[in-house]
Structure formats: C-alpha cells, structure tokens
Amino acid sequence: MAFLNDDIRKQITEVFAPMKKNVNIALFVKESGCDSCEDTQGYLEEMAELSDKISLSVYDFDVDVEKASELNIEMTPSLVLLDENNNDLGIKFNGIPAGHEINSFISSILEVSGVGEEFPQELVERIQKIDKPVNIKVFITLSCPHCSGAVSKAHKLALMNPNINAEMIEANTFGELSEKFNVSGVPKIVFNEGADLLGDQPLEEFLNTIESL
C-alpha cells in the first residue's frame, strides 16, 4: 500500500531539494499493541526515499530498550529527528505524522538540515535566554489544519534551546495522556506539564508563557 502518490512525492523531493545537512529519523514501533506503527513506518519509509539526505533507523522498542531510554521514548509509534551526526535535538513526533502534520513533518525536517525560517533578533534574544528545562506537549489530530503551525513552532523553539525539547502528540492515538491533559481541542499546547495553551498561538504567546513559568 502507497501512501504518497506521485504527484505527493514529486513535490515533496522539490520541498526536500534545498537541504543541506542530512537529517537521520530514528522511528519506535513494536510488534504488538500498537495499531499504528506498521503504517508509520512503511509511511516514513515512503518519505526517507524522496532526499539522499534524509536516512531512517527503525528500533524494536520491547528490544533495543538502551536506545529508547536514551531518547527518551515512552509510546509507540514514537520517532525523532536526529541531526547528521545522530545528536538528539529535542524534536519528537508521537504517532504518524500524516494527514495535516505532513506540514509540520516536513517543516522540522527541512529545519534540522539547516533551511529554516530567520526570526527577528528580539525573538532570538528570547529564546537564547531561556535557561530551565522546558517540554512542550502539542496535543493535535491528522484532521487539524492549524495544529501543524504549532507543532512547527514548538519543534523550532527545541532546535535553537537544548533546554526545550518538543513533542507532537496525536490525540487520538494516545487518548489516554489526552484525557490526563484534559484535552477537549486543539491543537493544545502544554507547558512542563502544566500551563497550557489552546490554538495555534503566535510564538510570542509560547515564549511569555515559557518565560512564567
């Protein structure tokens, strides 16, 4: 089963063409209890095709335990985004990355290899100051059209602090870490686990809130 027709995969290699450091996706299933891993991964497989600079690493995450506690994987289907010499960034995708968060995918993607979005320098000052340890949830459905803009900012945020990892979760998948969050919309947005946020918010807005807490 194909998951990305031609046309899909002929813009996506054009969006991929820019990138300049390779990008390494290490992706968590396992063989049972997870109904969504096998699509996952055939639809990651699908993607790592499309650039030379983008190589995927599949774990067993009953087996290689060592590996999923040092990229501190807890769910499956679980994968983060490495950079070319397989150092963890803090970008997290919960749950296949498909339907709207193709955007958001695809956008972390292009960031971790060195083509991203410039911010004005005030922002840049904010975000470098940021000195505690900071995880951002981003509860979202595939269905979602504004929740791949927050994930993308969320994950943005994580690539220019060590201090913030980031994490998109599909709500859907994980339902029961969606109700311990009480998560009724979304995209929601939650800060170490408390201070929340609903839709997808201008980077300002997760700034001021990371700065309160």
The other form holds:
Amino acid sequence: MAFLNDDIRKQITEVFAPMKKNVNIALFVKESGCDSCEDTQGYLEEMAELSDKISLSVYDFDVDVEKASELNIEMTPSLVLLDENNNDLGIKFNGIPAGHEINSFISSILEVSGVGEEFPQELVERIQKIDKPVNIKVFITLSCPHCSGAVSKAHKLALMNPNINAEMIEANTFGELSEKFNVSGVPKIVFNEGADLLGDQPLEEFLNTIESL
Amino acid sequence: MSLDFSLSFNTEEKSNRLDPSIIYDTIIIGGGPAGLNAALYATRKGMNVGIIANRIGGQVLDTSSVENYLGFNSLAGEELMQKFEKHVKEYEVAMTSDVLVKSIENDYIKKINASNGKIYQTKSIIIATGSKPRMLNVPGEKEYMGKGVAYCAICDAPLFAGKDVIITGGGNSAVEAAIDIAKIANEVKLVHRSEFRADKVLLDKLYSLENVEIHLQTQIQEIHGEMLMTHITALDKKENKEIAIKADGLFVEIGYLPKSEIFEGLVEMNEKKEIIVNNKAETSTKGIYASGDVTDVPYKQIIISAADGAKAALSANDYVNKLK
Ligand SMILES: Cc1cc2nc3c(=O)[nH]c(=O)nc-3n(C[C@H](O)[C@H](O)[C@H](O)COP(=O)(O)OP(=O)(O)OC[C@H]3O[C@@H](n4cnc5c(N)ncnc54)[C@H](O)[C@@H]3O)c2cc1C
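How about the form predicted in complex with the partner chain, since we already have the form predicted on its own?
First the chain shown before, then all remaining chains and molecules of the complex.
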C-alpha cells in the first residue's frame, strides 16, 4: 500500500532537497501485538526514498534488545533520529508520525541534517545553560493541527542541549501511558514526568518550566 | 488510525522572513483570513508588506469542515487556509510565523516588538489577531482543563473514543463538534443554557443522530471530578431543578473572545474588548487598522473577516500614500 500520493511525494522531495548531513532513522517494531508497526515501517520506507540523505534501519524490539536499551526504547512502534555518525540526539517519536505529525517529523529531520532554524542569541544561551537531565514527553493526536509545533520545539531543545531528550507520544496508540499522565487534551507536554504544559506554548514557556524543575 | 497526511510544511517560508532593517509600508499582525486577505490586497496595491503571525492559517485550521465560504461547497478548514496562503505567496510578501507580537510603540515609524527578540518597523499596522475560545467561568473549569475539559474538538476528540462526552454551546461550532464527536464517542450530550442559534442544516443532521441527547435551557454550574472530571451539575431551567450529568469529557464551544490584550491603550475598544473600527477599518489611532474577529464588527465568520481585511489594506494604502 502506498502511504504518500505523488503530489505529497513531490512536495516532500523539495522540502528535503536542502538537507546537508545524513540522517539515520532507527525504527523499532514488533512481530506481534503492535497494530501500527507495519504501517509505520511502510510509511518510513516511503519517506526514506525521498532523499538519499535519509537511511532507515529497522530493529525488532524483542530481538535487538541491546540496541533498544542503548536507545532507551520502551514501546513500539518507536523511532529515533540519529546523526550521520549514528549518535543518539535524544529525538524520539513513539507512534507513527503521520497525520499532522508529518510536519514535526520533517522538521526534525531537517534540523538533524543541519538546515534548521536559528534562534536569537539570548534563547540559545538560556537553552545551553540547562545542566540537569530533562525528559520532555509531548502527547499528541494525529488530527491535532497545532500539536506538531510543540513536538518540533521539544525536539529542537533536545538537539541544542545533550542534557535534554524529547519524545512525541501518540496518545491513541499508547492509551495506557496517556491515562497514566491523565492526557485528555493535546498537546500535553510533560517534563521529567512531573510539571506539565497544555497547548502549543511558546519556547519561552518551555524554558520557564525547565528552569523551574 | 488516521493516516491522512496534512502537509503544511513549505520551503519558501524560511527564505522570505521579515527583515528588521526594512521599514515596511504595512505590517499585518495575524495570519488568519483577515490577515491573509489584507496581505493580498496590500501587496497588489504595490505596498511593501510583512505578516507576523503565531500560526499562519489561524483558527480555521482547527475547523474540520467549512461549508459556507462562497465558491467552495465543503472543504477542510486546513485546505481552505492552504489555498489562501498559496494565493498570497504568489506575491512578494514577507512572512514570519511562530512568533508572537509582544507590544507596539506607536510613532511616525511604528515599532513592533516580537517574541523572537526582534523589533520590526512599519509605517502602518493592520491588526488581525482574531479570537480565542471563551471559557464557561464556572467552578472546576480551570481545575479540569486538559483533564476532561477541552476547547479544540478536532484535536481532542480522538481521546474520547468510546467515552461519554458533553458539548456545551448552541451555535454552529458546538453543533458541528457534537456531530463530529458522536461518530466516535459512546454517548454525546449537548447542554446549552438557551435555544439553538446554529444553522438549520446542521441541526437537522444533529437531530438525526441516535447517540446524541439534547438538553436546552440548561445551565452548567460546576464541573466535578477527582483526578479527571467525572460529571457536571447543571440547572434545568424548565423544571427549575439541579441535575447531574456524568461524562468523561466536556467540550466548551460557547463563542470567542477577541485577542486584543496587547493593544490595550493603543486603540479604543468596546466593553467586550473588541477593537472599535469604522467602515474603513480605521481604529481610533492614525495608521493603525483592524479587521476580523478582533474587531467590533458583528458575525465572526471567515468571509466577513477576509472582506474586512481587504478594507483594512485599502485604507492603509491610502494612508501610506499620503505620507509620501
Ligand atoms: C471550531 C470553529 C469552527 C468555525 N467554523 C466556521 C465556518 O464553518 N465558517 C465560517 O465562516 N467561520 C467559522 N468559524 C469562525 C472563523 O474561524 C473566524 O471568524 C475567522 O477565523 C476569523 O479570522 P481572523 O483572521 O480574524 O482571526 P483568526 O483566524 O483567529 O486568526 C488570527 C491570527 O492572528 C495570529 N495572532 C494572534 N495573536 C497574535 C500575536 N500576539 N502575535 C502574532 N500573531 C498573533 C494567530 O496566530 C492567527 O494567525 C469557526 C471557528 C471555529 C473556532
């Protein structure tokens, strides 16, 4: 089954054209008990075809246990974006980044490949000063138009500071986890499994919350 | 699972950002129907135009389908806005998105302070910041916001699949939300304090649904729960008694409030904090225009906002021409 139609393929190919560095996607799937694994893999294979700078490695969560633990994979489907040297940058998507999340997925790929957006100096300094470990979970639904903005910001923070890691969590696929974090509105942004923000907040709000942890 | 792809990414945006060293003829604050149509008219008049918007597309992006924009029988809100944006991008319009305007210094050359730390300069300003959802203002609402209480039906509806949901409101947005959510929820209860004012075509659809129960003349008084909301209490005004309705979620669709806080003191507003404009979209301050949901023009609709955006652009053009 083709996930992307010709029109979308063409558009994405253009968006990927300026990519500078290679980006490696590590996808973790499971043989059974994972409804969306097959679709996710098919979708990522199609995306990876759209640029020769993107490569995809598919791992079996139950078999490639070491790799999964190295990249802190806890559920399936789950994927991380690695840089050209296969370094983990703390950028993860749990659940298929389709629907509106195609936008955060593309944006994070571009960021990793070195064609990201530049921030003003003060913000960069504030981000680089963060010296404690921070985990950001962004719960989303695929039909939410502004959730991808929150995911992109979280990923960008992770990219700019190695103390930060950030993950998208598709709330329908991971219902139990969403219930654990009382997600009934998206995007819900949870910091270190405690403090949270609701809605696609400006970057300043992310930083205020992180600094208050 | 939704595999529909909603690609809103585009390559041009990064190359044509607003430049703080340029003095624009007009800067439009807001990228909804009002802002985008203002940009189209202004650029076609030959003005040097910039748009600053938090989210290009505005509220319409959160609308599942639009059926009353002339020329389009029915299309997704997002699709309509992509058409608007594409049309504007046929011209030289500088756009900076994902940025909030923080404040404005009004002078001969007006300065716009933005959340990215930059200051943009312009001869005239068109305010098109739209509106945001109105809250019920009842006890429990803030406490259970994001814990059952929601304001964006298309965003949060998937979280209530198979659950019981209350929608409150009597206008088109509320009825549309009820119709959408009824497709996936177990049971939907529409609770509204007076009578419906939604379009008849929508009401006919609503009445045909089996899992929707309607409570008119019923005013929500409090939202209750533990970790998450569990029920509401409301006053049934016909029977004059208090009732409790169990639900996992409450979608509030009771209208909108203007996003005008940052313009307080800069332009005159009415008691609803809507910016007062005359029939040329002029505000009380020279060189500053406003259009769309943020103004005191009645009937908040896409076509009305867009049309008023055109007026604001034409007025701003007259003003800037006279400065020369
Ligand atoms: C669920 C729903 C369904 C609807 N259905 C319909 C319908 O079917 N038909 C119809 O005609 N109308 C409908 N409407 C109403 C319609 O969406 C609005 O009337 C219209 O969007 C108003 O346009 P606008 O340009 O004034 O403002 P908005 O669309 O609200 O756009 C405001 C813009 O300003 C930006 N902004 C705000 N503050 C700032 C700031 N400080 N700095 C920078 N940028 C800022 C925003 O990011 C956005 O780009 C619906 C509304 C909703 C919410």
